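In the block that follows, a single chain appears as C-alpha cells, in the form predicted alone.
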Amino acid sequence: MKKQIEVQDVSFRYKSHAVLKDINLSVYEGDYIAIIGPNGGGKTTFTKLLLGLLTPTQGSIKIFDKNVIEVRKEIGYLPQYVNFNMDMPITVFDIVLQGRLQRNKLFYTKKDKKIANEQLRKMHIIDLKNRKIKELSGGQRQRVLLARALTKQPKILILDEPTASIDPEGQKDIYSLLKDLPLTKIIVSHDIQVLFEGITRVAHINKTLYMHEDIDTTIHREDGHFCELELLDYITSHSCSN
C-alpha cells in the first residue's frame, strides 16, 4: 500500500512541560485509524501536528513526501466542536459549501454546488438541504459539518471524537457512514466502541505512541454485553510497536 503520513521521532513541548515524546507513526492509503489515549495524553496536539496547526519541536511530519502546511487542502477535518451563532440565517447549504472556501476565492462555481449536492446526499440530508442549523439536532449538525469537510474532497480525513455529545442511536449512524467512506481516515476518540466500527489499527496515546495491530474487535459476551475494561485490557497486554 502507499504511505500518505510519516511521523518520525516527533516530540512536542509546551515550554519545559514534554507533551509527546519520540513518536513514530506511519500511515498508510485506506488506513482507518483509531487514536486513543487518556485525557492529557498528547490525543488533541498529536492532531494539531498532523494538521500544521503546531510544529513538532523535534523530529519531522511528512504527508505526501511535502511538508504538512503545502498538502492541507488534501486535508478534511472534522473538529470536535463547532461553535455556530443560531440566530443567523444559515442553511445547510451554505454550511456545506464552505468545504469549498479558498484564499483569494470570491465566488461558489457550478460545480462547487454540484459537489455540494453529492456530499449531501452521501450524508443522507439531501431533504435538510434548505433547512436552518438550528432546526436541526446534533446527529444531523454532525452529517452536514461531515459533508462540509468531504466537499473539499480529500484524501486524508481527521475526525476528533464526531460522536460527542450524539444519542446512542445517531453515533451508530455516524460510524456507519465513515466505514463506508473510501479514503484514509484517522479518527480521535475516547469512546472506545469506535474500534468496532472498521477500525485497521489502534494508535495508543500517552506521550508516546503505540500501534496495535490486528486487534481483536469479537470481545462480546453471548448476551451481547461488551466491557470497555476488557477490550482495553487486551490491547495493553497484547504486542504493539513504537
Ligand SMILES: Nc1ncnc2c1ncn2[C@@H]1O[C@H](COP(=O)(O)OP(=O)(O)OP(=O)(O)O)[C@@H](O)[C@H]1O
Given for the second form:
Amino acid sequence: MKKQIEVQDVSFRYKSHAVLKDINLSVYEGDYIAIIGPNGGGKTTFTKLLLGLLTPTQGSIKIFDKNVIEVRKEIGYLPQYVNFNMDMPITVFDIVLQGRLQRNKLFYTKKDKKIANEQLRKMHIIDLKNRKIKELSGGQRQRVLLARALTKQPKILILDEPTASIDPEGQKDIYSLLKDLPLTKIIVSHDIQVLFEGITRVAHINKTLYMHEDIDTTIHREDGHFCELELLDYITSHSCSN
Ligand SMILES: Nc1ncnc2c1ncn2[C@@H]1O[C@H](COP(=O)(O)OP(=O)(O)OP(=O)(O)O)[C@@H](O)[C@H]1O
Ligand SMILES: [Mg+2]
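Could you output the structure for the form predicted together with the ligand, given that the previous block was the form predicted alone?
What follows is the whole complex; the chain from before opens it.
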C-alpha cells in the first residue's frame, strides 16, 4: 500500500506547555484511522499539525512526500468548532460551493456548481440547498460542512469530532456516509460506533500516540450509545499487546 502521510518524531508545545511528544505515524492510501483520547490529550493539536495550521517544534511531517503546506489543498478538513456568522444571509449551496474557492479564482465554473450539487446529494441535504445556514440544526450544519470539505475532492479527509452535536441516529448516518467515501480518512471521535463503520486502525493520543492495529470490528452492540471508556476497554482487551 502507498504511504501518504509520514509523521516522524514529532513534538509540539504551545509556549512552555508541551502537548505532544515523539509522535510517529504512517498513514497509507485507503486507511481509515480513528483517533481517541482524553480531553486536552492533543488530538485537535495533532490534526492541526497534519494540516500545517501549526508547525512541529521538533520532527517532521510529510504528506505525499512533500511539506504539508504544499499539499494542503488536497486535504479536506472538518474542524471541531465552527463559528458561523449567523447574520450572514448565505445559503447552504453558497457555503458548499465555497469549498471550490482557490486563490486567484474570481468566479465559479459550471463544473464547480455540479460538484457542489453532487456533494449535497451525497450528504442527503440537497433539499436544504436554498436554506440559510442559521435555519439549520446542528446535525444538518455538520453535513453542510462535510459536503463543503468534499467539494475540494481531497485525497485525504480529516474530521475532528464530526458527530459531536448529533443524535445517535444521525451519527450512524454520518458514519455510514463516511465509510463509503473512497478516501484516506482520519477521524477524531469519542464514539465507539465509528469502530463498526470501516475503521482500519485506532490511535490513542494523550501526549504520546499509541496505535492499536487490527481492531476486531465484528462484535456488535444492540443499543445505540457507546462511550469512550467502553471503547478504551474494548481495544485494550482486543488488541493492546502491553
Ligand atoms: N492555542 C492554544 N494555546 C495554548 N494551549 C493550547 C492551545 N490550544 C490547545 N492548548 C492546550 O493543548 C492541550 C491539547 O489541546 P487539544 O485541543 O489538542 O486537545 P484535544 O485532545 O483535542 O481535546 P478535546 O477532546 O477536548 O477536544 C490542552 O492542554 C490545551 O489546553
Ligand atoms: Mg479537540
